[in-house]
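A lone chain, given as structure tokens: the form predicted alone.
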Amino acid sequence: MNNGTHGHVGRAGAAGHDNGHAGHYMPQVLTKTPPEISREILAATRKVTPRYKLALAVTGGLLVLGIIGFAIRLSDGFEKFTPWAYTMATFAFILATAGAAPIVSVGQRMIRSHWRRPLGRAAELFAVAGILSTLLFIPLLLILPSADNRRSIWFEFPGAPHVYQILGVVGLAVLGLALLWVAAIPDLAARRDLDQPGAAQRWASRLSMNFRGTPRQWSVLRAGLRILGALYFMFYIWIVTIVAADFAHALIPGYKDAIFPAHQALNGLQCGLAATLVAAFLLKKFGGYNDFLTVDQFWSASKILLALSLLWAYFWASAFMIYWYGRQPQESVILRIFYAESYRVPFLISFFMLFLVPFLGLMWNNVRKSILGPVIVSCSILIGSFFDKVRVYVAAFQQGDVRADALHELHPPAISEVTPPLLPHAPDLMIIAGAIGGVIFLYLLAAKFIPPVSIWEVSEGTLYRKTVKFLKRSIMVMGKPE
């Protein structure tokens, strides 16, 4: 398939075919050619703005300000769960969109969609959040007990699950960054070949590992691109699995849900295709990537989305029935802890945005068909997530707490009393804030290092997208690479 015409974002035949046909819609196809792509995403990449400054000190601050929470969290020692409660359910938020952002670019990538192509960088860039949650998670793992004579899904798994634990999140970060530095080599070579001498210029050199785009260079290239991001998805779900496992329900007696594992890692994807767009937004508005990212992203991706969604609530729905048809004693407990009465508000805050606001919205062609409607149903996601894992390990490690002694029984009793609900003091408020500010501080690090719109995917893209007239009225042909 040959380039299309040079110029800008087509815009005239979309227009042109709505005014011709009401209610359609023709993808917008990028006409520039492949060095006006790269001079004008290099040119944004290297712009550093008074917002942009502005925003880094900020994240800076609030990064700050989570060391300093960490710090006096650290003096509560490790004997006790519940200091460590919010930082759990922090960690946890950060896995469940952070760490599930690549696996969008990943499962894109594998089925060779297009309309992916501008949006993959921007879910590949949050893999720099890695540094971060391995950092966060070193407490929680060290108030872990062993998996000796207590209940939990180890059997007699030697160091567990203190190995295995630690090799999952690690693993998860190292092959996340590995991830990002393949994928942004050719662009690499870019900034090496077309920047001014400089800092940024030289470690591009380094990084771009004298990629010169020989069709050897670009084989290794992309078989590397398909195994890390085949072990990267592999290691996310496992690591996601444990986590649930050993956090939440190994905690509490009596929490028998076979389906817990499986929502979390659901709900990460749903998370993490939701920050994907809220930070391709923020790149599209304030960023100067403004011809890449169109409605086609966002309109795509409010798709999966919404079917995201309605899993979501599917697989919450199947586990809450057990216990709501059940009613053994230690299942109402349960369900008065989790959902009635101790964190009732969570529950009802999480259930809300994260299946109602994106059932209502997305279920609209014209909220779909837009770029704020999916925006404004992400947020809601990512709110209503960071709630649920309130409710989920929050309410946990306060019964690691009340409950201790289960946690040296291979056959303790159920839980029998509910607990009030624990509230946030000063320090985790502190730790929440620092959190999030941090992965957003080295996501806007890395993102003027790194391209947040991929050159060689886009430039690629144009080879199988353009315009044509057909009668009357323009369309798209598209070409398959095979």
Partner chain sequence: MQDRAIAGQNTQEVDRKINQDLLGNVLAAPMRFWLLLGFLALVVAMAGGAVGYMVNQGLGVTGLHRPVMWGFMITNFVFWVGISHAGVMLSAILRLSQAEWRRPATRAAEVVTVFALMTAIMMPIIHSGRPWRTLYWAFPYDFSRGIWPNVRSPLVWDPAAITTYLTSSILFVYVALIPDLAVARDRSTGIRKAIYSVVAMGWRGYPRQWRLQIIAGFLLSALILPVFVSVHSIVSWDFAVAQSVEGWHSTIFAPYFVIGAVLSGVSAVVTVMIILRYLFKWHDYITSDTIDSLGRLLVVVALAWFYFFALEILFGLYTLENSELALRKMQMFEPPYSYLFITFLLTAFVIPVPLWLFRSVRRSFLWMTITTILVNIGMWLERFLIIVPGMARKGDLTFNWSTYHPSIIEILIVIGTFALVGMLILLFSKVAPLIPIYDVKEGQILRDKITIGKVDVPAVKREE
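Positions refer to the first chain, counted from 1. Owing to the predicted nature of the structure, the values given are computational and were not obtained by experimental measurement. Here, rigid core means the biggest group of C-alpha atoms that superpose within 1.5 Å across both forms. First, how it differs from the form predicted together with the partner chain.
Superposition on the rigid core between the two forms places the CA atom of Leu463 less than 2 Å from its counterpart.
Switch from the form predicted alone to the form predicted together with the partner chain and print that structure.
Nothing else is written out below except the one chain.
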């Protein structure tokens, strides 16, 4: 496995010291100079390979397919939930992956970890998918009845839930783009200065807004990123909470599961990190960023991924135990629908892929301290998460039709019937493929304009990490700025 030790990434003290044979782990320190970093990252950003073109064509094709599927679904109208069930699951999946990915960057930037530096932009770039998820959300919003005279977390609050839902989804998309843009200003300035004149250079020039890199500009940039990051995080938790509450929880009469939105939000963080690692792997392998994305990023991220996967299982167990113990009639029916009967297969897949694979894989340091290990686990998490969204949202949308009466009563009789599972139809499959392909398509496009490895953050990182001799070994010294 290539762990990126060639080029200018040196294992601390790899040469010249006599303890290399002793087998002590030595962290990697990037020894490139800032001009070298700028040059190499920009060269990789500009380069358009045949493989890139092929990927763009394939994902673009999928997007078109999705649009066709979407158009077919539009003919079903907005009276019933069932036709849109898989669209909802797809939307929830994109919200969980692309919507949560920027938090990987935000969170790590807040705690000033150095390993995040080459990884942050790969996460932030997912913000471009906000455009797609907003479009996907519109029909879903049209099906949802108002909060009047029914059980919801809004308690007949004026405008609820539509106004707050759309504000949330659009707000998240706008905040994500703002975060991506602000974090990329110094890199766009680098493109402005180092690119040949052309469309990309012109746009970079406009968007970098005459950024020159004065101490004041850097200070404002950092403060801006902190504020935007905190807002994005809070907005994300908020929007996942209300989406889960309105589009799943409130559609099932008698369902009362307070941890459910928090579980969905947690799954988002899990998927966001997984999506970022997969993107980083592809950037490393095929994008030309091999020297910057090293095993350190995957190793450090994998510890968080393991913790999130354990938490996922814990939240699941917290909910399951109460229902299993409670044994009220509606609790038993819900258990049968979600876990034991109707959606048993998606549940088993999601439990296996969201918990067992990450746990049994990442508990080994050898797997964590590799590139392929965390990436395989990330793929498992992404697949598991999709099935989890199918289980939750398709089951709920199905109930939206089966128990349509419950949507117009404050005290509807609780769910009592176990319905068979709802399988996807051709347009649903087209929408799923189109939406996922669309996210990748947009990501690929954006990654050719905004460097997917942050030049300024990587350059800054070289200031704070160095290798020194300590007695008879070499060791890394790591600075933490205030």
